[in-house]
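Next up is one chain by itself, shown in structure tokens, the form predicted alone.
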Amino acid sequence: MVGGPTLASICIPHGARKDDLKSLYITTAIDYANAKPHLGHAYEKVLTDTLARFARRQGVRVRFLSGLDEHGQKVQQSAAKTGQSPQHFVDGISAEFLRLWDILKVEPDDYLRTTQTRHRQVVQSALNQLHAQGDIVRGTFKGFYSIRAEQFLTEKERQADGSWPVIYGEVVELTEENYFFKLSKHQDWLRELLTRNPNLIFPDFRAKEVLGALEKPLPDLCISRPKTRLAWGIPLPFDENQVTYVWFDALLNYVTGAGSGQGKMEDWQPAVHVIGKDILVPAHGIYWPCMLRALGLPVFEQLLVHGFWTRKSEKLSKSTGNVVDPELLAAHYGADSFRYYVLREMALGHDADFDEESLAARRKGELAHELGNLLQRAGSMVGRYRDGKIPTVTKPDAVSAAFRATVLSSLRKWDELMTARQIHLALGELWKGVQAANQMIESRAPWKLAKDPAQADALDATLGDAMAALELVLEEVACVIPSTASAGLRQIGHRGDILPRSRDWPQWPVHQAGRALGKIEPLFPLLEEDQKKTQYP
């Protein structure tokens, strides 16, 4: 199964069985366990969590996998520098990542660590299968090796002056016996596959990068390291003196986590893999589809490739001090404000520049003044003029009809753009409904209507329509700001849980009439002017 996107607009028909529903297996990259999480890690996980929540809202049955890549030479070296065993070191790193995901309400169905027994069994089973098939063979490597990138290099990676690019760090010359995966035998198949299936990689210009890499012959992939050089890894089942190359180990996490999560090959379901552009070539775009083919498994459904976050147009880097701590930002502005900002600011597939002032402005403007203020104003007036119960709209007039049409149109465009992976634009469309509601309240001035008994129907229409628009918007934006949306729904008398859409979505709510509101409180309390800011200018 290859090609088209999984996140199609699918709603649950009344009476449908669970087995009849479309399913989505969506994964993040598994983060490398050699340092604490940064902005790029946080964006990718928030993005994937949002897509998973959105799909569930559409009635799709979802399995969302994330995890941690814990083997390899860099982990072994990082652990040694701290005086810890590799296992103790990665246990600490795992706790850092899981704490951040809890703060940001990133809620995968499964979190896989590559040191787990279930994963080791899958890797060794795959290695045995490929070795028995003749797809893994022993050979001698002589050449250059990048310790930082944990990969062998060829002359084409050298710069014009003969030096190695700084991204490779220390490069050493090696001669050693290793095992090789016959990557080259799949090159023509992969080129044809990507040419035939333009939707296999999103955005499509990323597919051209992979095709460009396939213009030259692929060397076979060295998939092992001698234990004398690297002890921290999964041993080859057919050679106890060698361990598995970290990428060959890590990519198989998607198989381990599929279905029941117990590492059964038959559980494999073509997945949507959400990854950064830095691991597209060669890992996910070349190694992974070839590995799947050699194992007799269907290729993934799609690679969803996001860009990098920069700061003042420079790449974020610990070495330059140009870093952004997502945990500090969530603590200062709120987790949902952080989630909203990163998804509103970055066009999926492209780079984006982090700016704390923009984050603060979006929180204060779109979130607090537009969405939060709408709920607070409308809710307060329902309390004041209608005893805290949503009024029945018995005579919707022309103004009401036009307003409803505007909000429903914004919802349809939101759905269309979310399905097309244009989340930043989708949020802009959804906010048109919020803005229309605020404008409707301003133009109809319910505080004036309340003074004239003859305008009771118009007052009911104004307040009832505002409450209905809030419910429609909050139910949709819950995939982006889950905690705030649930809190807002409870304030307007909703249970606060987000269920799949009905078959006839979007329709104007008619079930709210007479419902008692909860306590109306600010969704995004204004920050104290003298509250200490984070360190980012």
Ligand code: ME8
Contents of the next structure:
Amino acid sequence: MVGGPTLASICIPHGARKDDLKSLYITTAIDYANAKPHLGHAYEKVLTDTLARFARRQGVRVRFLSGLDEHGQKVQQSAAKTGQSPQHFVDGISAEFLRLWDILKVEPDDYLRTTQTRHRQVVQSALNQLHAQGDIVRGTFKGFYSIRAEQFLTEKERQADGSWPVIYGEVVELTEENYFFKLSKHQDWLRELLTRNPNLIFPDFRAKEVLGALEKPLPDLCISRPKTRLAWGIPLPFDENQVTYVWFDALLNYVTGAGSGQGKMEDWQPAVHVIGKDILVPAHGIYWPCMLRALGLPVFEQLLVHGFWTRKSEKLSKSTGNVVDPELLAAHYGADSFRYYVLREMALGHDADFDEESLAARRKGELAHELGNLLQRAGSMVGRYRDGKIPTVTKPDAVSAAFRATVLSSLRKWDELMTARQIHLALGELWKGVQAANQMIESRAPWKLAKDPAQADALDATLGDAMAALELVLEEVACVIPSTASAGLRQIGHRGDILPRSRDWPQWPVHQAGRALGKIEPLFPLLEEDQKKTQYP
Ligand code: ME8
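Can I get the form predicted together with the named molecule as well, since the one above is the form predicted alone?
Starting with the chain above, the whole complex follows.
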């Protein structure tokens, strides 16, 4: 439409900014419904929730999707162990996940379960389309199969002497008639796409892993399983004796949940997919872009790949007993302390080691002592010296001007680092503003100023500036610690709701002069035993 009106110019409401129309579709991986949620699940959902809240604060229109992966062998086996039907089993697991998201204030716009009708319809219509196009063909699959584990084994599982580990019991060579999705024809396109778009995968070193895997010829992907072997899946619409392979089913959740979430293929919008490093190659890095292309849909906006949590440098695993229960931690330290810890501790994209002492120390230091105390001290002095009303700063003095410049600069750096997805560093920058406020109070000593009526302006500046800095910081950090930030804002007489930033952000707030404070209470009350006892010694 050269020269004509653009969509943006038609749609901009009166007085709105152009970039108000920016939109973000952001998704998490859908967790396997075969066991309770663990630290890795919780981190990923908190991370995505924070990115969604931050984008909203930047004025972006956001759709945030999360959900559960409920089909497949793992789920079927876990259900069988409990003697429940798979559907009954996943209903129970889904309630556990939803309870955790409620506790952690992870608030997606939609929560998709792959057993829902809307999803089955999308999967079946995608299968029909690809089958009709000739992109799905019947073929023979040959491999080694463990009867006990009810799964095909790969050469990776084979031991050095050529035998199979005893856990697999009897291993037979099996030939199966299955359906295959033609992956290989997209290989050159995908290699070029990744090479030309270095931002398609974050961090960039992860893109190299996908490119590395593309150096060998891609085998076609087996996308079905005979019902006799696996009943718990979405039936192929063109062969009732087969069900859909769980990854082919799971990846399509992003299409089902797009737009209105009504399961319409045309609602697809290129998404930012937040996933862990173990599901990049081959699922999200290879299968998914090829599936989108074959379906005639645009490729995703980005794969945002996070690292793994370990404990004492070891993999979190039920078999070694070193699992970390996020619900237990949230109950003890508070959901926001948990959220803050995981985001402050892990450099997005890299691995991090979970250490409860460090969680307790960050809660006590950065949250309770630095942020919480700032509010309590400044708030109680506003109560004592200014009748609970935020004083007007009529003449900001030199100390005030320097302090304001420091805080505004820390906010700008926070914004830059958040935009660059360096959340842990962004929080460090924001805290420089908090620390500057504490130092400012310490050096201006308002308790002394209050004794001298000639220092009234300096006292006003001290307290007014501290309140303004708190407001600025709390409005930003709300994406990380939503409940506490809103509670803190209400204590300083703000409504506590987080709206998109004004166009001229960051500006020093002036509107709050004369505003009455609410009741000042500790944001992070000291824990009874004060971190002597830990949940994970
Ligand atoms: O992979 N640290 O489900 P899942 C950080 N259903 N993240 C971790 C982790 C850890 N220790 N352990 C797991 C699946 N994760 C599929 C996804 S998406 C279409 C289908 C992350 O329950 C993992 O990387 O095994 C993944 O992103 C998410 O938790 C769910 O893992």
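Take the two forms, find the largest set of C-alpha atoms that superpose within 1.5 Å, and that set is the rigid core. Numbering follows the first chain given and starts at 1. In this text the structure is predicted, and so the values were computed from the model without any measurement.
If you fit the larger rigid part between these two forms on its C-alpha atoms, the smaller part is left turned by 39 degrees.
Once the two forms are overlaid on the core, residue 170 shows a Cα shift of 9.3 Å between these two forms.
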